[in-house]
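What follows is a single chain, given as structure tokens, in the form predicted on its own.
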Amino acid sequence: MNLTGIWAAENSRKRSAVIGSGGAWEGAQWMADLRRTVQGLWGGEVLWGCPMARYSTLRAGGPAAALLEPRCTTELAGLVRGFQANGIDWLVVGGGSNILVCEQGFAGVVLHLGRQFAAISKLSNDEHGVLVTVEAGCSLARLGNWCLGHEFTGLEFATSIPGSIGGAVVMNAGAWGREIGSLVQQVTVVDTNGNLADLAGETIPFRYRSWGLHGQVVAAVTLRLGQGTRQEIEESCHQLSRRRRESQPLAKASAGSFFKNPLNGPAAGKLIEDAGLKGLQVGEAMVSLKHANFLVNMGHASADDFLRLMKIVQEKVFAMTQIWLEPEVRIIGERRK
């Protein structure tokens, strides 16, 4: 499986498409615009053109007009107000496990929570376990090590899992029969106008693959964990890592699970390999010989390499079973026809 690099609701003044508006984006003068309202909003370092291969896992993908990296939830919240304000499209990237931007590119500001967006703390702990905050972009792997440095067990079906924590929220993202939703107590959120909230982990309406709410950004969570022993929880983490590398291809560039799972039925990677899939390439886009659900990056594939694999592998497991595959990877962005 694999986890989100999204967490935003796109903004509700969109343009011309469900996020992002395509082409050479509007013009000169709109992008002077843009720079205009954003050098207004943000005082720290703007990346202009910035490529999204760099931030997602499949290391490919368009570029973004803009994108910024704020450092707590003030400036996140503030940015999301001003970007509202404008009528600027904005998006909200993490990890970046299970994006895809189209070769033209997303016309709006990308915010990313990365390193300087990821605290950890102990709130508490008591007879049902222990009370851990984390901000949302920090990613999964280090949250892991965390753990295990103060020996609190529950993350590690989370093992070797790329993604960062706020996307695992929103995805529910899980793997060897649990879900992070179970473990979530609190998520601090920004709406669409900028304004806080604290929602408690028994309101959110988890369900496959989706936390289930919308307009909300993940800003922090509070997981309630367990106690265990180090050598308990490394012994757990290892074996899980072992199956993995066993059954994945993790040598490879991916957004993890390509496909979700029929809600009824085979497994999204065995129908794609029964219908003789694995190994079928676009570009330097293929269907993993090793996992039928993995597309991978041989080397320099474009997004359209695997927006057209993509395609095919839909069509064909439709032709044969009458299952339309739909992708776990955020699709960003319109293709030019």
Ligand SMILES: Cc1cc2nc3c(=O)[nH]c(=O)nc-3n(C[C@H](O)[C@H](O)[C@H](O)COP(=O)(O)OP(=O)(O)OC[C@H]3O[C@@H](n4cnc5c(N)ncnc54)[C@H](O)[C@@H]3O)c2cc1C
The other form holds:
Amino acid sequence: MNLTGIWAAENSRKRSAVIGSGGAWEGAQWMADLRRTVQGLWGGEVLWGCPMARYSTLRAGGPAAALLEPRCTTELAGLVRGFQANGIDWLVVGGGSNILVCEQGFAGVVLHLGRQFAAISKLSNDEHGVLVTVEAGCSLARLGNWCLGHEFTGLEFATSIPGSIGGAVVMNAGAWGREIGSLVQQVTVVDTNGNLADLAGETIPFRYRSWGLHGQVVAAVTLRLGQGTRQEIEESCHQLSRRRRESQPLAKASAGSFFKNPLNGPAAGKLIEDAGLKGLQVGEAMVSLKHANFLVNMGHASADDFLRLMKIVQEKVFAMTQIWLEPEVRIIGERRK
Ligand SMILES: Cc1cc2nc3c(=O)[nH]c(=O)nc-3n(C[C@H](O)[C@H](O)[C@H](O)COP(=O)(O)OP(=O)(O)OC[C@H]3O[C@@H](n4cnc5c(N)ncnc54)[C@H](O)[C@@H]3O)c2cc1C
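Output the form predicted in complex with the ligand next; the form predicted on its own has already been displayed.
The complete assembly is shown below, putting the previous chain first.
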């Protein structure tokens, strides 16, 4: 049986999460109906039974029923509208640097925003700086290089944060005391009805590792940057990436910090280290020896390995400190009981 078949068989019980509770939807039939509906909405390539390990920097994770890559906002909005109208579960991923799809998979369609959805344009200069608009799938790395080439400053703190600008806004990615939310002037979103709206940056309730909104897809982001010099920007980027290399296990597959830092109190990594958990391994998932808040893939870790390791870390840290660590990584799909 191929992956699609396995997926369809294993997930027949999940049909209600996607199509509703109509008892007629079962296994292979469910998949066939999904295929028909998706093909009615999308003429481009679809990856059926797509292993999400390929789309996650953890290099682990179960399959999605289908994955496709919209190339523009109109396509994105049309797909969202179509999936909503047909009761199909869907989600958006960018660089996959903060997701873990459960072993059982995701019973729906993943909309991957990547290189095809990544245009960058400069809008204007004024006394407050420069406005740059970038489509959601653009990687922070490419945007950073583009800014360096144009001598636009402000994004240096995000050097070496993997992922897309869309994911960075949703996660309010940050480092070294800065967060992306502080640069956001406007976000163009697609809502769950497939309608477009422009949200002013100051109306978005950014908080620690979240933009505070739900159910909206980031299609494009306008950032306010400053004018700098190539030399200063380059120096700052080099310095920050060196600090990362020194403190983080960048040679191993990970999702960066696996847990959020508790709001008041020691950082998650310190709590995990103090609990003596560095090096703890479940299957091929391990608490990094270099940075305790990184759970790393030692080779062929499964999503279950990561989830079991996550739970042990949460329980042991809680037993010692009464603090329950919340994952920063977004866990997708149904966990095995
Ligand atoms: C080595 C390493 C280092 C890291 N260092 C940092 C760090 O210093 N600081 C930090 O904050 N993070 C860090 N991260 C985590 C991660 O890179 C960021 O959270 C990143 O911004 C996520 O972007 P992404 O495109 O990969 O999102 P994904 O992992 O693809 O998605 C994350 C979440 O955002 C949603 N999403 C993605 N794109 C969209 C969109 N266009 N519209 C709506 N929802 C969307 C997804 O559904 C999911 O819920 C690190 C990760 C790694 C692997």
